[in-house]
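Presented below, as structure tokens, is a lone chain in the form predicted on its own.
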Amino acid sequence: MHIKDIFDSKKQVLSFEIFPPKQESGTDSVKAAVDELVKQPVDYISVTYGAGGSTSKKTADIAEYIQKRHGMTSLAHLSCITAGKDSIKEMLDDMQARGIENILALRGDMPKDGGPVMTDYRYASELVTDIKKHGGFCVGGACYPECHPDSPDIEKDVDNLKIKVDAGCDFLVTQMFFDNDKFYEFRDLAAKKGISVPITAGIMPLTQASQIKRMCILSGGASMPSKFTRMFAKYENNPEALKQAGIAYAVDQITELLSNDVDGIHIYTMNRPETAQKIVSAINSLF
């Protein structure tokens, strides 16, 4: 099923996130998350792609078995920093031949390993015009409540979003955010930039203390209100209270959100079905 027909049939959206993994003898333990994270009345689920390209072939086996082992709609990311067009289309023929209909098109991080990175694609937007020229794929895109690190300001980043939007993006997903208002600002703007496509907000619960610090690296410098900040100082050394009022923190956001009409949630689960869980029970009756 097409995520987009979802967002057309439902008012709000539940979706996850999960990663595959990156040697073999992971394979199990994520199966054994999607199992059950389906449990959940969740509409779809997405699979991530490695760094590089590292877990092309597994992001496509596990949405694959996402949706013949469960009939759940998976959501393949594919990134095209490190691949070329051959590359590109070798992967996306790979993926109808296993019934994914839904891509997340990302133009993707650098090599950690400075690794070779391909000029084919410059932007996710000319990956997003590409897969719809295949044909057949529901395409999302990825954006940034807070701009992108690489843009000069969110204006600009905005300006930038219209146009992967009018390639062919049928929805959005933003990166992690933990300041509600800036969601609020980001969509307003993308609404008067005629950007009219379904944002879904992506919620990260954090947990952990080391979590925490790595996390707000990598989502571009989140800001962090003062609530957030005082909760981490009263518990950063005492795990379980941290783990109990980091859950509690992403339910009091992502409440706020859907009063405020957002078109869906995004929870990264970071593979942990209990966290999910915990979360899902306490908003389940507001979808």
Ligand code: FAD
The other form holds:
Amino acid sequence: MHIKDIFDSKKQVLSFEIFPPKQESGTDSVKAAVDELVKQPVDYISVTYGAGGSTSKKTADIAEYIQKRHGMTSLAHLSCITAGKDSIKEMLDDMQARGIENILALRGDMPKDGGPVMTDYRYASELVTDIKKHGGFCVGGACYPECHPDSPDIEKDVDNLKIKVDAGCDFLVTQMFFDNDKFYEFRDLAAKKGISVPITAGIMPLTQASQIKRMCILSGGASMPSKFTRMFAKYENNPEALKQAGIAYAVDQITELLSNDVDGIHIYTMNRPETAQKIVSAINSLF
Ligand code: FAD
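Starting from the form predicted on its own above, please write out the structure of the form predicted together with this ligand.
Every component of the complex follows; first up is the chain already shown.
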């Protein structure tokens, strides 16, 4: 099913994100996580794409597994910064043959090891154009409530986002954020600039001290409201309490977003079904 049709048929959409294994041997454990996640009332599950295309086959394998084994809609991430036009065409053909119908079109980050960057694609909008030309896919794009780190300011970033949406994005998924006000400001700005596709809010349940420190870097420095930093300071050295408090924080964030008519909630599950299950059981009747 095209995700656009899910947004058209439901007021608020729930999705999960998982990542493929780094090693081939990890595939079974990711599939086992999928087998648990699909028991939740989730509308679709997205599968990330390793930097530089390092997981391209595994991403497609798991997206195909979600659909064929469970009849659940999947969203395969695809990045273009290290890909040429020919390899993108091959991957699109392969995904189509596997029955994958939804792609999150991404630029990707510059390889950290200084590895090769192709020049066929500079921005995700160019990948969106090619996927739409290829035909058959519903296409999503990434967006950044607190501005993408390469952009000089949020105004410019949202102008660029409009180009990507006009290229054919059917919906958007946000970078994780912990301060809902940042999301509302971004949503208002996007609407002002004429972006009218659904915007799903990316929520990362932070349940481990090491994860919190790492995620702040990965998210490009998402703002941490004082109620979050106070919680972290209090429970930092108590793993069980921190886990419970992190879940409660995510539930609070989602409850407020749903009351404020967010189009969708996208939970970064980190392949942990039990955390997703706890959150969903607390918010399930709100959808
Ligand atoms: P773009 O939309 O191309 O934007 C990148 C930068 O270029 C922005 O600053 C933008 O303002 C600017 N820009 C865009 N168009 C123009 C233009 N025409 N002129 C000038 N500037 C322009 N990475 C992965 O490797 N694998 C994943 O699976 C993955 N999943 C993600 C999922 C989500 C929901 C999000 C939010 C991010 C994900 N990322 C993933 C990270 C993403 O690849 C990086 O954030 C990357 O730096 C930007 O990708 P993008 O698609 O947003 O790029």
